[in-house]
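Next up: just one chain, as structure tokens, the form predicted on its own.
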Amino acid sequence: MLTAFLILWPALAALLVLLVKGQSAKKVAFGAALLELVVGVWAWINFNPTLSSPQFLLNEPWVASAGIAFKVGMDGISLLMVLLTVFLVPLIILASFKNDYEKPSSFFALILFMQTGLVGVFTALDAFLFYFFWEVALIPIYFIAALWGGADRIRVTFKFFIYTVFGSLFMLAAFVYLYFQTPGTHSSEEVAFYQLVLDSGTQSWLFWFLFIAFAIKMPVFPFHTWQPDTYTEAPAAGTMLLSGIMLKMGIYGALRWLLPVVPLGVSQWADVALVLAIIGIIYGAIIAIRQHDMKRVVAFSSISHVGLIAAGLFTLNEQGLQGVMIQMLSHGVNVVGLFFIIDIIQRRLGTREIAAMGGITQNAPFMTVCFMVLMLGAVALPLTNGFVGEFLLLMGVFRYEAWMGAVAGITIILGAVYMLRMFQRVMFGEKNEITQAFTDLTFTEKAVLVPLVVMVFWIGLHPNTFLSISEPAILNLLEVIKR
């Protein structure tokens, strides 16, 4: 019932928020998200980290005649993603308090509806239930971006929607085929898919059907073209949801449904997938260096960071996959913090253009410290969260193929270039007409950024807090893949 509560409570709370008028809606939404966080922490406390099998199981018939069940639960991989979701959503809601969105009840209800889809994706143990929640998570973010986004929001959001639906159809086709390969009355449960024995030719095309679906969501080069414009045009909360949590759906989907279901297909095409991921690492970083809009710098940096995570996926070794897990947490924390700081600057100055800024640190020392910590986490400075993830990922890629690891390592150098360049030009130098009246963080803004800064150091200094949770599930996954 614990998993079911984590899935259903945000949807029920969203219905309640819809009934609340005016600005009170955000307070109700924040309270509901805090309760979800408390339940998520309770699940963490009661989770047995020595077990590799799913815990807090709920298995009820859904479409019984077709062998489809409402089966949900959490192993270590799922729990980390659920914890990331329940930690970030209340912060994203709180970060939106200062933005006067029209129809606030609808806006905050959509965030909670999206949380239901996200938690559902991370806990589903049935393929069609996973697909259902995959689509549920898409609908709210589409409306958030389309209704509250920037001037070019309609074109950009339509492109994002088409990309995602296109990928989803590939995934659905693969799931339907796999379902009909299960023996007897057929089943769409995760375990049934894992037990299938398919020839290498079949696994080869199934690999591409599933890989395209997940690669679009991450996104991996060359399926990334929807991402920079969508991140730029979406409202701040939408950008934080997309970058901090939603892109993790694609990585998680590959871990849960691609690697263990079609291992022969993965072995055939792993080199190609790794090359695409490495191209994305270099491409995203180089384009980020050339950007003049702060939001687009972080958007392209996300492509680069996710490219390294995707590379770790296909190493099929413990270091690479553990690096994937810890870097998903780190990236979620860092990118949400950076996009929130950009939103603060935009609300105060009315621009995101790097060239128009300078000298902000003289008026905002507290924000400078928060910005610096999150930026250093993003560039993988030792003792920060980004270092642990990138170290494990690069170690995994090196173990797979040394030259790939060497090329992928360039991300650290290029990342330092575009992040330090942005930080220096925005925060240091002389004040100008638009930055001279800049004010430091408010209490609400500190309440968002301080927990994120704490997580940068917690993950960086005590990574085993989280790695120990995912380790049994990762080792079990490797056994399934190499069966």
Given for the second form:
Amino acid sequence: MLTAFLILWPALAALLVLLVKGQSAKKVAFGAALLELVVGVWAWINFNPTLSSPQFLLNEPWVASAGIAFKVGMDGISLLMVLLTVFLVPLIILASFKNDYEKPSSFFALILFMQTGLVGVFTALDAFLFYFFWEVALIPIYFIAALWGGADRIRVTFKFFIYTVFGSLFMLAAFVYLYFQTPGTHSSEEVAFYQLVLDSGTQSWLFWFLFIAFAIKMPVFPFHTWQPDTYTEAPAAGTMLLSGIMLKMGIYGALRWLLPVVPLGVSQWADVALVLAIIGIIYGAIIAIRQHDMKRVVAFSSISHVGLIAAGLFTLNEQGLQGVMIQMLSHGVNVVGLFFIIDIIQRRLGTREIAAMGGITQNAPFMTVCFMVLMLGAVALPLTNGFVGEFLLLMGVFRYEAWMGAVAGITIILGAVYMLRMFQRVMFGEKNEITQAFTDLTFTEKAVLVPLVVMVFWIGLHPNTFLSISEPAILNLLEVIKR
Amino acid sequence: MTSIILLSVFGILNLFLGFMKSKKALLPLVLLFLLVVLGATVYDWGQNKTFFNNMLAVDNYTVGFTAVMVLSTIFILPFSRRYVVGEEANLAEYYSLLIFSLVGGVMMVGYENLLMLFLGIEIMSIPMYVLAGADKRNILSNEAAMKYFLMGSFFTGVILFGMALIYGATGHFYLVDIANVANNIDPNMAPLLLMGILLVLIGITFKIGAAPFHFWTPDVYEGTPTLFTGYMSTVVKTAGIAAFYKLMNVAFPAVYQEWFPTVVAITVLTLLVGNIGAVAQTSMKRMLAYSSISHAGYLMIALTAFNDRSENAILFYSLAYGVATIAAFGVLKYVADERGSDDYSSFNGLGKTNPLLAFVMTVSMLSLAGIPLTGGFFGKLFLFSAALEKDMLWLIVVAVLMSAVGIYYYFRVIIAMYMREPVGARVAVDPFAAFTLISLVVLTVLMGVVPGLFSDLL
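Moving on from the form predicted on its own, kindly provide the form predicted together with the partner chain as a structure.
Full complex below, order starting with the chain above.
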């Protein structure tokens, strides 16, 4: 029931928010998201971290005759993703308090509605249910980006939508195919898929059907072309949702529905996938160095970071996969914080051009500290969250293939180049007429950034809080893969 | 059977109602009629009865598809409250013609004998020829009626010719007897039988608007008054596909290998023509015409799969597609009447001026595109499942690619409604029509969230 509540409450709250007129909608939405956070933490407290099987299970028939079930539950992997979602959504709502959007009730209702889809994706234990929530999460973010986005939003979001749906339709076809391979009256449950024994030729094409869907969502090179434009054109809250949480749907999907379902396909194509991921790491980083727009720097840096996470997926060893888990959390925290800071700057200065800024430190010391911590987290400085994740991931890749680990390791150097360069030009130097009147953070802005900064250190200093949650599930996953 | 009798009686009664003073009472009465018919239809559920020397069967297949057709008609009629084609004078006749057409539809899904099928097709089509030209002073409506009538009669002839050949080869009109003979057909007669099947198949393909016999669809749909276009693309199509499936399933399962290549070719061609054709349209109405072609293609996937999942898949998809299409035509009618054009551009800014209409249209487009939370998603899922059970992966790949194309043209409407500046004032909608639109949305979402309610009826 707990899981069902976590899934359904945001949708219900979204309907409530729709009824609220005017600017108080955001307060109702924030309250609803806080309640969701409390319930999420409650689940965490009651979670037994020694078990590898899903807990808080709910299994109701959905399309009974076809064996499709409304089966949801959380193992350690799911719980971490749900916690990330329930932690970030209230902050994202709070971050949008100062933006005067038209029709605020629709805007905040869509965010909550998306949360239903996200939590659903992370807890679904039935393939069709997973697909259902996968698309449910997509519709609201499309409208958020397309209705409240920047000047070029129509073209960009349209491309984004068609691109992702195109990919996921292949996933659907693969699911239906797998469904018919299950014995008896057929079942689309996760466990039924895990027990399938398919020949390697079949697994080979199934791998690509599934991988394309997840690779587009992450996105992995060369399926990334929708990402920079969409991140740039979407409103700040949309960008945070996309980069902070939605991107993890792709990684989580691969973890849950690709690796254990077609292990032979994975072993055939892991090298290709790893090379693509590593190209993405280097490619994203190099392009990020060349950007003039802050939002685009972070957008391309995200391609680079996700490339490393994707590489970790295909290493199929414990370090790699645990690195994936912790880095999903870290990336979510860092990228949401960075996009929020960019939004703060844009709101005050009306521009995101790096060249137009300078000397903000002198006016805004508090923001400088927050920005610096998040930035250092993103460049993986020891003691911050990014270090733990990247270290584990690189170790995993290194164990898989030494030269790949070496090439992927360049990300740390390149990451430092584009991040520090941006930070230096924006924050330091002389004040100019644009940054002259910059004011420091308001209370609401602090309320968003402080929890994020705390998380950067929490994950950085004591990653075991989170690693221990996912460890049994990851080990179990590896068992399933090696079956 | 009760539904045929009731519909016929009500149809004639309704003609006399045209003499009534109060035109306002007409629509509620007709809707009441149809609700009674719906009730009587559903009452027959679970019974297997045959009538007219076994020429007509009332089984769950008949009841299910009849219910979908009657329900669709009930949802279409409320949009005629203000006017059908600009003048109220002939409303009673239009309603009667629709009801008579429904009688044909019932016969088309319940037939057990080729003669009954032929009668059904004719009874269904002739009122539609008239209704296509209902907007007498509009040259496009005249053109539509003319084209529909000429082409329609020609293809009826083709069907009749095919039936004659089948009779010649097997010596029977009853489906069951035909199946028996077809099971071990005399090699000399086989070409005759196959030719007959091919001709009937071509004729029905024309009726459901599948490629390559789809050329009439865009022109006829565009010229016909929107209300009747909605009927044509839902009820007529449902009857056609149900009749098609029944014919193949009952009479010709033995020669599956022979007709399968033709049906697959038609399916793929229909998917390609419908979806790619829709991309190029600037008129919403023509886009919906092409979209209806493409949905005929999706429905035919179940026919090519030809297994125990097909019937339920067709029924579910027909309902989901019908509900979404009616909502789309309903909104289109109001917008086009108010703004004077059925181009995409007349939908610009509808999200600002009429949030309700825009929302209904959005849900309907999402359903037609097959996005989850709507009935269209499960419709597609069930159809694809049927085909994949037969291992027709390549067909599904084509269908998936075409679905992605579909998203492109359906979303153009959504983009026009929400992201462009309004081109006109608020569109007036009467409360009853608004209520109907909301019911359609609720039904679409219901089918998308608890598909189990509708998925295993047969």
